[in-house]
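The chain below stands alone and is given as structure tokens, in the form predicted on its own.
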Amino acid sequence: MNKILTLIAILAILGGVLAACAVPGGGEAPAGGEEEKVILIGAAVSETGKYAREGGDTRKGYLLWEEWVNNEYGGIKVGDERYKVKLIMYDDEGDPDTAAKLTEKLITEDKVHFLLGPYSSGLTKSASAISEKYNMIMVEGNGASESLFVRGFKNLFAVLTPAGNYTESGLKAVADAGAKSVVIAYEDTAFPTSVAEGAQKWAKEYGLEVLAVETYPKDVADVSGIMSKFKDLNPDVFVGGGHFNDALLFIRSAKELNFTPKAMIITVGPSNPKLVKELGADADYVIGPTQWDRTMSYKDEYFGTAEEYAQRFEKKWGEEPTYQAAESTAAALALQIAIENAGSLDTDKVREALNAMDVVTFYGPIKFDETGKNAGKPMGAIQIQDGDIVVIAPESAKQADLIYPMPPWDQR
């Protein structure tokens, strides 16, 4: 009996020693017995589903920042201490309900300190409602719809230019080139709706007559009816508000119907090199908005110039960064800067630092207004020319002149 009691006592002591050496998250205890200080940051991001391409770019942007801040920067400075970052990301499958559930899991089960946003305005709307419920800060770079910022939330901050400004530079460029009329098609979800409302505003601003505005449901597989109607109207400019897959549909349908407006301005897709890979020469002359490009003159003390960031991204991932990747890195960087300026992980203090932020990064200026938008950041425009994505606006960042009008399909 005494031997059994002795054995139990030894096992209890051994268990206590092992528990003392354990590190949250299952890692090994650092040398010297000191527990490594870690900031847990969570995100629900599409790995599968409708937004798999853009979600992949978002993930890569976040992971690039995590690797840099831990291995090169030495961890986030919180007062006199350095904290490593651990990103916890789950696949939201492009579904708003899943994004909400995973955001709640990150908060209640994983006990993250802060959140980064998903891809798309719809998913950001869903996830940010949960983060607001739990009074947790979410910094995001991929939800641009103005509808996100009229809810009175105090914990949502977006580094990107709002969706209503997406077509401003492109419409000004074609109006200056002589365009007189425009048609607009958009997906009936938050981000494209804001794009379309903004397009109508900027068309009026630049003297373009809006001949028609058409909407279509999410996950549409055929836009030929809309494009056929637009062909009959013979507009100078077509504007398409949607995501990557919508851009493919617009361009393929236009070619099949031999619908050749003098310019096509389409969101999301044209700035992504994958569009050229999928469509080849059919993607030429298409114009698209861009939040960021490697040729822009922005720089910071963290990632250097926009070009240096692009080179870093290419070295890690073997491909050029899209603006979705850059703005995702910028969202994480903004959170880092706020934590360092606050000198604390306290939510109220970090929120105060975000509200007071006024910095220029490799991605551009970041200064949040009272609603959480980065309202002062300008939007650029690109055009695909001979398979290359080149900046045509603003003037300060222009690489090439706009080609207008674009040639008919049968003359290429």
The other form holds:
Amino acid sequence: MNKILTLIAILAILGGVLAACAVPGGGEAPAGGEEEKVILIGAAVSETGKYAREGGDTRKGYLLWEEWVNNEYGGIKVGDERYKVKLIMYDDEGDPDTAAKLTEKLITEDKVHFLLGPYSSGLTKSASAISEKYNMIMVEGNGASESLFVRGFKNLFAVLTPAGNYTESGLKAVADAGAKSVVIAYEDTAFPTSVAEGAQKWAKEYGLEVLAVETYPKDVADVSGIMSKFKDLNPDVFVGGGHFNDALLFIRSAKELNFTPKAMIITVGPSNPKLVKELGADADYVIGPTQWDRTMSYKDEYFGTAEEYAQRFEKKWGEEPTYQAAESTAAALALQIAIENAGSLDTDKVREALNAMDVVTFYGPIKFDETGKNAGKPMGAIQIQDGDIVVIAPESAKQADLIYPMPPWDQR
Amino acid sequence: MELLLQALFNGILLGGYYAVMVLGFSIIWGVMGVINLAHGEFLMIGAYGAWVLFRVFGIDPFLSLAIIMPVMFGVGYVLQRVLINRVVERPHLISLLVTFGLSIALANLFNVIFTADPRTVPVSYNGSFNILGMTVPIVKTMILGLALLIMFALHVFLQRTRLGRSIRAAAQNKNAARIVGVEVGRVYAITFGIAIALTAAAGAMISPVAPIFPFMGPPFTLKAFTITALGGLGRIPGALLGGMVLGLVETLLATFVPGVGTNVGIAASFVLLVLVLILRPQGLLQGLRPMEVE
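Switch from the form predicted on its own, shown above, to the form predicted in complex with its partner chain and output its structure.
Shown next: the complete complex, the earlier chain at its head.
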């Protein structure tokens, strides 16, 4: 008897937990009466797993847009009517198979009208394969690898600068400052691979000799083998392609082995204030590409200037927006503009509107080429100087000059 | 030549770390026959413990071991009594399920508490010095020294003390141990406590050199599995040998194979695993118990 009671109690608790989990984020059902017009937009974005950090930025970017479009903007204009947005997001756990499965669920079970992208190129690659199969439009802001856009898909649109161009402005800056040689290490997944291929191309373009190129797997715990090899080559510039954790690992490892190139260019990590918070002075002088910065001079009629967007973000989330958050908002905004221009929820019409799009937003210009990439947007570069993230390129948003060479680790 | 020396040294540093990281996993498996899939999560907890103590109280991560190890011993002891004890001596699958569930629960709990932002403990002395043209990373060398010390202490404990002998007795034949008056249940709980304390200590030790985040655990669990199978279950010399072999193979390949060395190193560790399982299923050194399939 006692056992049965315990069992019932456990089941009841489990049931409660499941019910609580099952309520999708954002928006409640309209409280009866007049029916509200709603556009369902779905996305699989990491909440756990390796990309939990960056996935969180992506979610915050999407949610900021959802709140703004529903409460301030009054809903998306479709013809003469206003549609509220309901965002449905699931956790893909950083796993490509899960991202694909969830995308399928969003399309077939939740019956979303449009999709937004996950975080990272690898996940975007698998998610977009499903959306293409169902002829669903996916606008994304966090899959930069060129390999996404050579598959002939007609429903995938990316608002961000492609990965191959990430290191262009950084490499140009160090080459102008006198650098002669470069070594490259990158994670062997879609995005860093594109970054590294681009880095080799731009290094050649700016007259830098590539001394070595090294790859490492996604869950690497130690890069000292790569770093001691690089130290032996004594290059002027180190380029690291990876995500936030890899930036920590590269900087730690370089310091431990006293590997002192004259400049370190690392993707994803440096533009995030949290890297400085964790590493302190060791993060100084590191250069990073940035898709967007609040100091950039872009603006639009929706979110205002880049700075105004940043303030809005801070007010809602209590932290500075990373570029990953800004490009996620921009992806959602591009979808909104396309729906409004099309005046319809019809996939074909919205696709036409996306193909014809040529606007400038708080995030920068958005104009898709025939493959769906945002071809026109330049990539900036930042350097961490004395604990601050300052823009060193492009010229129009520059806050300070590049410091080159960086001082050795023991002289800081 | 210089590069070779450096690579060997880096390999030994990595191997020493692997050895101390794997101890807890190896002991639990060896003594209780439980494969602890939440191993990496306990390591993660130790790393977060060191991070909190450093950020809030300014305690050095190596000194914080004095706090983290007793606390985690207590956690391990209680956890064994309320949870793990129910699955000891059951088929492997049951303990796999329980510890797998535990790993997911812990990782997500820490994700809620600490968010997914990667952390690190920026100790001021995290640099290097030169000996004979070799770069010696200070923190990693300290980790190696401490790892050897811990292994030596544990070895003495298991071989020389009464409690240590009861642990080994329970591992070898629990019925015989019961007959001669060993309280197996208590011994299991103490063993689990020690193993969790060691694992958390390993986490605290790498907090200055590795990113700390809620989902850092699974790669460590996988590595622990490989090393344990390589070296033999539940024995300290086995853990040391397995760790060193893996550390050296990975580092040497990463340094001398151009382009894809790091990947080849990790692939090689699994090739090694398969070879050992075929040729010497008891591990390179004889373990506490054979790796029988139940």
